[in-house]
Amino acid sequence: MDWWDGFWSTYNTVIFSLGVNAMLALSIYVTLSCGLLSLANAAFMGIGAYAASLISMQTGLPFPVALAVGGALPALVALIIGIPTLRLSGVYLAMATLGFGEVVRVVVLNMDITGGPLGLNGIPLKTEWWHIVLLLALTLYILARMRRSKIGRAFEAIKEDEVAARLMGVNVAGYKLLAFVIGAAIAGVAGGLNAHYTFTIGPGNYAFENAVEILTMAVFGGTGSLVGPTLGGMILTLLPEALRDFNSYRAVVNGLILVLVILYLPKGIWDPRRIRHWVKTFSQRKPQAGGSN
């Protein structure tokens, strides 16, 4: 098992990353579910890093529990910035979110007990693949759960027409502030995670690229359904690996299949609707072609 050795230790922050990025895609789905374009999930996933990697490092609380406070910090911030931000829609919420992300980057940036700008360096190697596993799974259940409930069926009536929904009775203001919490949550522990396995963790990791980055993610899957976002995350995560032998145009073939993703198939590449009409066409040709022989 020389090669699995080998193999794991120069691939597993790749494998690693492929269900905290799916996790991160899931977080702003829940936000663009409910109709909301909020950019503030690498804002929560950086809280949600340095309160988890904090506690580990300057308390002996087993990791769990470090988790459990790096969801639950961000969920708190997003309860109560979320009030009064959430009265914007559209691109001014878009700006008011990436503002409040660049108020938390300055503010880590300025601290001592975050390390200011050489950021938290030393920071335990508690993340497991089975941890990653577990949590995305049970991510994935919860919402498709709550999918499938009352407050998934106002989410869709709030993100379809807003005013239709509240002249329906549903509380419009209290499942923007659910989304928005919920969302929040899911960024941050995936913020915990990460940080307990790449060692080190800064403000630069979660500044205005990381949010445009998750954003892409869910659009470039899909968010008609939970396997657009998860695939989105994981597609995205492999992708700048698989172009390693472009050197330096890596990046330029990255944008380019992104433009054309996004050009092409405008609902992202898992289109239920689109492979539904796909699986169709080709089991109708199939018999006619085995009739013309």
Second form
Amino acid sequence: MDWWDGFWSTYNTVIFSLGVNAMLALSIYVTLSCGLLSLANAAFMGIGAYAASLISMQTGLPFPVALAVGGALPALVALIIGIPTLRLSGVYLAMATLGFGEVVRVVVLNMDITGGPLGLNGIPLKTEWWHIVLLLALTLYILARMRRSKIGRAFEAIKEDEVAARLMGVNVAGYKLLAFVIGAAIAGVAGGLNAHYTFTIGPGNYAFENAVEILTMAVFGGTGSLVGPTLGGMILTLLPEALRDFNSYRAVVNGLILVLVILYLPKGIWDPRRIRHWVKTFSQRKPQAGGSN
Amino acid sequence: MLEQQLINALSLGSVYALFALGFTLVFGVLGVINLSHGAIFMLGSYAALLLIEHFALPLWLAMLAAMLVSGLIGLAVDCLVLRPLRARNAPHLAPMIATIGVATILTSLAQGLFGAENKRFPVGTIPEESYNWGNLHVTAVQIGIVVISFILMLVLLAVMRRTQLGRALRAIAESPKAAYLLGINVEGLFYLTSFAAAALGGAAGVLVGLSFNAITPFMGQPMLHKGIAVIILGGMGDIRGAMIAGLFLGFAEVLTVAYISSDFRDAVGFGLLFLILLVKPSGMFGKVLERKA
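Take the protein just shown as the form predicted alone and give its structure as the form predicted together with its partner chain.
Every component of the complex follows; first up is the chain already shown.
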């Protein structure tokens, strides 16, 4: 298993990132499934990462506690800022959450305990592959259960038509807040996991670009189901590795893929209806071709 | 010294306003948040630099040419990306994400073509004169920036308020469908708007390039953030609002740096944005049309 050791030591962070990015894409999926476009998830990831790392570095508490706080603190922040913010809709909400993210970045930049612009260094390596697999599986399980529950149906109703949902007696504000808080918790846990295998985090890791990246993963994969964001997160993690040969034009290809997916696959790459359609046309074409000859 | 700060703030603020003008124009008429506006701003700056370096054009001519170049880039983005999305009636999220892709493409193309390092205008391009009144120190560049920005802003405002064209654009902003039924060439005016907005962005790029004498592929992103803050503060799609809010942001930033701390410079805009969204989502000067964004 020599090749495996070599492979693992070269690519383990990439492999870890597959799971963490899938979780991040799922975190924004939760808010999108409720019709909210929030760009605060990078900031929530950052809050989770800093909280978890500080616990690991400054206390002797075990890793699960650090991760739990990494999920709980962003959820609490989301609860506090969500109450006034979620009155906004559409583009306004996107901009407000963007503003919140930027404020978090500047606050982190200017605090002592966070290490300021230098960030935190020497975070102990505690994340193991099965932590990520377990938490990703747990996230998927909870979200899948939620989708089929009363909560999931309420989200769906709000996404389709907020006014109609309210008239049907759905507590729109409450469910929106719930989606926002759940998304923040998932992003925070993902941030905590991420910090414990990258050793170092800084305020620049959780800025606008990262918020956009998380959104891109979800939209690229498709937000109609849980498979979409998971796949999207994974593919967009691997893409930069695969495009290594393009060197400085790697980002061009990245951007191009984003534009082309939005233009030609508006529901993301995982769109069951389209896939079924493809399978159908493919399987129909085959016997026809055989028959005519 | 307050007077000196106010003069610096005026020149900074008028660039913000000029940048935000194109940004808000596109939102007002097309209903799209065009996140490639920052990249187009950056390319306008490079266009002027290359024209001066290779063809030794006089500054004013290079600036006009740079506006033309960036306008054409904006037009190309509209034709290739925004038009297909319009034809499909895509929700607001789609053009926003697609233009993020465009911004990535343009930024990394610029990085590949021109290198990542700071470029400067050749010696002698930028007027060296400066004027002193008592303790006040004003450079010719600062005066030029304020004068050119105000001329462009007033021209745009006059066009919107006094001409048939402006009336047609405002009709489209109100309702593209109704405008179309009234015999307005909606698609043509969409193109014109994209062109004009990008040209204004390019002009702002040249002015910023001149005032800092440093041009990089990455100068678009921070400017885009300010632009977002400005158009929210001013009321999305509101041209006069963008002018006032741009100046306001310039003053707020300069005074923060002067009297509080330079650490918070970048948080000022977003902090204001966050506050204004919570208190008055339609913007400081808004009675803004409630757009189903």
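Residue numbers count along the first chain shown, from 1. This is a predicted model, so every value here is computed, not measured. Throughout, rigid core stands for the largest set of C-alpha atoms superposing within 1.5 Å between the two forms.
Colleague: Return yes or no for Val279: a CA shift of at least 2 Å between the two forms, with the rigid core superposed?
Modeller: Moves: yes, 2 Å or greater.
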